[in-house]
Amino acid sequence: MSRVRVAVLVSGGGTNLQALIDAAARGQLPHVELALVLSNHKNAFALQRAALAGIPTRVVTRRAAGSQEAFEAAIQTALEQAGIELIVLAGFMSILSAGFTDRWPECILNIHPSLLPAFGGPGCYGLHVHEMALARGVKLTGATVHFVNEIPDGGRILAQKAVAVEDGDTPELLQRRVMEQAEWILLPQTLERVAAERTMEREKSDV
């Protein structure tokens, strides 16, 4: 079976990187092939993640290219080498530029911790999204999967999962919940939908 080259961009702990890669072991991404896993910070823990599971690692830091230009010029050469078709945006803290995206159009995936579009943008990512739900008084959240463009959070929604919210909810209970009920079912399962889709489109240009 033909499988799509994924590459999963990161910054932090990697929990929804290990969610694909559990996914994976489970035999649920037949599709897919997690082919390279690339972070902007060098001492995130979710390339630990990928070196356990066997996935090749690169790191790019914006520090040490000196500009955004040559940040996202660098991880554009990591992806070609890699022969990479889709790349998952999983807890990665860098906007990406509309010179970038609009290089990957429809081409790149990102997993927001809320029900999109409520509390997207600018600023709403990891806590400060749970932190808003609550103060905003919302009785639903959830998680959002959908295509990247130059807009933070403006891309044609995928998937999205509701998750309830409960009384005494902390921002960080909020988070777990949302973590397990919501973003690592739907990532999984709209990766694995979107490489079946792009398979058999690359099947049909065969033919």
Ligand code: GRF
Given for the second form:
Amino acid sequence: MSRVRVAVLVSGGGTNLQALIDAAARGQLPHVELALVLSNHKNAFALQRAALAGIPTRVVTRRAAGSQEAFEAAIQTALEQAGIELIVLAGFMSILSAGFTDRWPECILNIHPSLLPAFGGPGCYGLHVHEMALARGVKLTGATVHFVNEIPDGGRILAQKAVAVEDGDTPELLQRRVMEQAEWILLPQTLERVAAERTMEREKSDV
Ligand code: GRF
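Now that the form predicted on its own has been shown, please provide the structure of the form predicted together with this ligand.
Now the complete complex, all chains and molecules, led by this one.
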């Protein structure tokens, strides 16, 4: 069966990357080949997770590149060299410009820790998202997987999973619950679905 070559872009701990690695090891990503993990921080723990799983890694930093344009060009080159077809942003803490996203229409997936469009957009990342949800008093939050375009958190929504907010929640507790009950399940499932669709389209166009 043909697989889609996927790059996972990371910046930090990489628990979502781990969820993908574990799903692949369980045979739950039959249409996915995790072909590259690219980090914009050389010390990201996600790089160790990738190395342990035998996935090639690259580090591309904004500082070394010198400008956003050069940074994105270096990412593009790394992706092309690895023959990448789909990109997953899994805790990638850098906003990509239209110059980059326009080259990958409906080919970049992002996992966001809220039910978009709530708590999305510029400044809505990491623990802040859960702080905002608690401050607003929502009783349900969750995670969203969406395609990435030039609007932060604005691309087409692919899948969502709701998670209950509980009395006494702190941002940290809520973040952990959203990861365990939503992100780590939703991201592998959605990636597999998109990759399966892509292989079907490829097979049709090969006929
Ligand atoms: C996750 O909460 C994800 O939704 C957000 O960034 C965080 C990354 O965590 N985009 P990890 O690096 O996957 O552990």
